[in-house]
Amino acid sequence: MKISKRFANVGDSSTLKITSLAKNMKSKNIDVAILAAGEPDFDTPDDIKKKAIEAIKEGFTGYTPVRGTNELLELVCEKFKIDNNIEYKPENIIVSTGAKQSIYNILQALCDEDTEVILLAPYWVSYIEMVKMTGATPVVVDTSLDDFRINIERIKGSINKRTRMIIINSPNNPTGIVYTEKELRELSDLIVENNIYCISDEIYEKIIYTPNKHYSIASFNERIKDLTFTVNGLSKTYAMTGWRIGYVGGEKKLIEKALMVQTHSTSCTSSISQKAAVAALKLDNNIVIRMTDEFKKRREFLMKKIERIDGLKYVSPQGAFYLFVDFRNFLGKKFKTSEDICTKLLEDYKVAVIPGGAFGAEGFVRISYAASMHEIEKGIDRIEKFLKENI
């Protein structure tokens, strides 16, 4: 069997793979605690669903412009201005089938086989695989050496004439770390100085815990704005994961290149989802606040439970809805990797979590608290039982 060289080394998505296995077990009435996927357990707000139903009844079911409907593009621009202090016009925006496709479009449009892309580990599992799909070389900077913060000198040391871009994610998946204004301004200066591009994945922007604050790197000045692609979406903030809708803003000529990738791959995003997105962006912030307050309760509960288990440590999340737990004290002859631990947990203890190796952080495990409190309690009790019986 012959396959392309670009895809020969592309791996599966651990998050989707484990979540799929767990859901399949659940469909067979196996009691599995699923703490794997980055999917809020809340239902999509009614106002959003009503708008989608209206669109179907009114026959708004055909193709739209590939870039997105004018109504939605204008609202996205307004959102960027109000929330992020970034001035974009509709010509600077593309609406895609999720933030994931926005990132993929950019990488495909701008990366070549002889280029490099800097990733800050731990990174979201799909970044490294999407870079590989372009033929470019991922260059990993390990942030665990610096308490998962940005270290400008380490990043600077990874830049060379082949470096095309860097991908950043704040609030971060899987650690929940939120980069400070100072960190981002220093990084901005480095990016501009070296004339490389930046993808800023801000999908968890509104799921953030006091006193932390979100900053968009593109908002600092025109130079960094022209080099940055600001990626966002509706999946996490409005519990719209299955609606598959995200968007990106960037410099017009560069956005046009990314638009061509979408034109010849998926074409436009679902017309119905775009109508739903319009309703979402018109909602007041109270819905997001209520969701975040609930995530905060789950976060506090989970941290306290982990603190009572000898040998476990975690990264304190400042945003998003994950607890990145350090299991390295339990690696040895029986369990050599975090994947071994997660496999044992799923098969024998019926709890689904994600191995840190998939994020470039071997020995860690990501636990999602986007699940219900009942699911979290059940899952963490099983993890504690696993450690007592196997370590």
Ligand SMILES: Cc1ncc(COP(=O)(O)O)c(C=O)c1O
Second form
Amino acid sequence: MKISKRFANVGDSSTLKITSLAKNMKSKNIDVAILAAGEPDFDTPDDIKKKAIEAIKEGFTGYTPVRGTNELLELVCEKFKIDNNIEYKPENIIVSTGAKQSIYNILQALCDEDTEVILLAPYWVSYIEMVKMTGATPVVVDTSLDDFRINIERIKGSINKRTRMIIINSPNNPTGIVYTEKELRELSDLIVENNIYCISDEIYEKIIYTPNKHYSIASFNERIKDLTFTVNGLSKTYAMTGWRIGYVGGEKKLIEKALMVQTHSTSCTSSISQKAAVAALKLDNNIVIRMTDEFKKRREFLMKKIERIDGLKYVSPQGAFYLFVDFRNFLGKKFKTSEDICTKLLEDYKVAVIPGGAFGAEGFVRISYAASMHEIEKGIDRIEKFLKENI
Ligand SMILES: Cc1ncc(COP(=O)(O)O)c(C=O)c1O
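What would the structure be for the form predicted together with this ligand, given that what you showed me was the form predicted on its own?
The complete assembly is shown below, putting the previous chain first.
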């Protein structure tokens, strides 16, 4: 078998793999508690669906400009101005097939084989594989040593002349950590001093629990704005994972290069989804607030349940919909890795959760609370049973 060197050691997505295994079990009527998914369990709001149906009926079904329709680009700029205090024009934006593609386009356009990209572990599973796909080398800075927060000295120590970029994600998947303004300002200074690029993945921006506040690094000054690619999308905020709409804002000439990646790979994203996205961005915030309130209730419920289990610790989430639980006390001869634990949990206890190793944090397990209270309760009871019977 001959395969490209760049793809030789690219791994699968554990999140997608476990979720699809669990869904498959469910379709065979096996009672699995699925606490693995990275998607809201709510349905897309009706107003958004209606616009998509209208688009189909009106025959809005052809290619659009690769970077997106004008009306959507204008709305994305308005959103960046109002929510993030960043001034972008349509020429600074590309709408893509999910935030995942936005990140991929930027990495492909800007990274080479002799470059390095800094990732802060735990990181979203796809960053590391996407970096490998460019031929660049991922350089991992472990934030678990600093309560999952930004340690400027540690990041500084990993910068050298090959460093092309750093990827940050706040609110974070899998920890739920939200970076403070101070942390981000310090990081912004470091990025500017070293003249490297930054991808700021802000996809969970609106799923945030008071008193935490979201800050966009690109909003601090013109210099950091030109070096940063602000990524966002509709998947999490509007329960639109399957519609595949993400977008990125950045410096015009660099964005042009990223646009070429999209032009020659997928062209525009779905015209129908773009119409739906216009409706989503025009919705008032109440829908998102209601969804976040529901996540908040589940978050508290889940934290209380986990606290009752001896030996488990967790990172208190400030945003997103995941609880990152420390299982290191239970690693040993029987279960060497968090993957061993998650495999046993799925096969014998019928609960689907994601091993921390996939996020660069061995010994942890990510529990998603984008699931009903009933499902959460069932899942945690099974985890408790697993610990009693196996440890
Ligand atoms: C941190 C992070 N970034 C990006 C994405 C991708 O989102 P999209 O559905 O817009 O491609 C996800 C999805 O799980 C995510 O967790």
